[in-house]
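What follows is a single chain, given as structure tokens, in the form predicted on its own.
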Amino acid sequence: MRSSNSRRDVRSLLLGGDVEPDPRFTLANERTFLAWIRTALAVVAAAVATETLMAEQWPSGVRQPVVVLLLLAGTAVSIGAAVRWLTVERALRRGRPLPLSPLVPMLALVVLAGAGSFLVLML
């Protein structure tokens, strides 16, 4: 009985609002979160692949900043995914408009910077 109340308190503290949203919307929010986590894992995997596969082609002075940038981007995407999930869940419970995601422009900039760097290195 006590754990049920403490769980409810944590839920209320994190999510706010007493109105449970439609489960379809909550589950859609979770699917979106998982999609962002997959993206974060792909970015981290790209960092590992860059470090491993490009060791002989790129000097370490070029390769290491790219790897660090990719690792930071993967970390930022995973943190941003958690924050986005929480803000969307709160908006659903309070009946407010859904917030815009800062992840999309941030990831677009990282991909643009990566593609531009790759083109410069290949030319």
Given for the second form:
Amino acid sequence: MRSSNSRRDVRSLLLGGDVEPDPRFTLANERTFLAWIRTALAVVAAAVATETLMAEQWPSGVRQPVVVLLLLAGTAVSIGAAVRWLTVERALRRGRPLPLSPLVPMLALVVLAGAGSFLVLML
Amino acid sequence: MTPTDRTPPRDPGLQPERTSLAWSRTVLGYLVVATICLKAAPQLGPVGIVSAAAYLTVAVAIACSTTTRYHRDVRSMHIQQSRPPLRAVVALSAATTALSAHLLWLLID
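Form predicted in complex with the partner chain, following the form predicted on its own:
Following is the full complex, with the preceding chain placed first.
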């Protein structure tokens, strides 16, 4: 009993709010989290593919920055996904407006930089 | 014939089903990354195989819980009360972060 109580304490501390939101919103938030996780996986896959498939075409001096950028982005997105899920869940349970996601512009910049460097290296 | 308050919600959006599919797509994502890591094992060394095994483990763990999760979500639609999957979210995010950071550390090293 004690452990289930303390677990509930952790939950209420992290999620807050007494209002149970509509289950549809909780499920939508869950799907959005999974979409971010899949995005992180895609970025990591791109990094590993670049590292191995371009091993001979691109010298490591130019390949490594691209791979490091992609892996940093993959790490940041997978952390950000959980933070985002938590902030949205808290907003739902407190009846507050949903916050903006800093992940969106971050990812856009990374994808732009990655695509740009691919383009430059290909030409 | 207006629905009364006691009528169970119809859920025209098929939310539990879509959520279940999102989990399944995520499993496929982990399988793709596991395959790429395995393919890259000659260049990455043993870490490629270890990473592939880790991604595969995550995929299997999610796949095993999908049916239970789906039934729980359907039930939560009926009783109009959800339980946010806090543990699943934290675990999945931590695993993905750790694997990504590990590859990064390996490459910088």
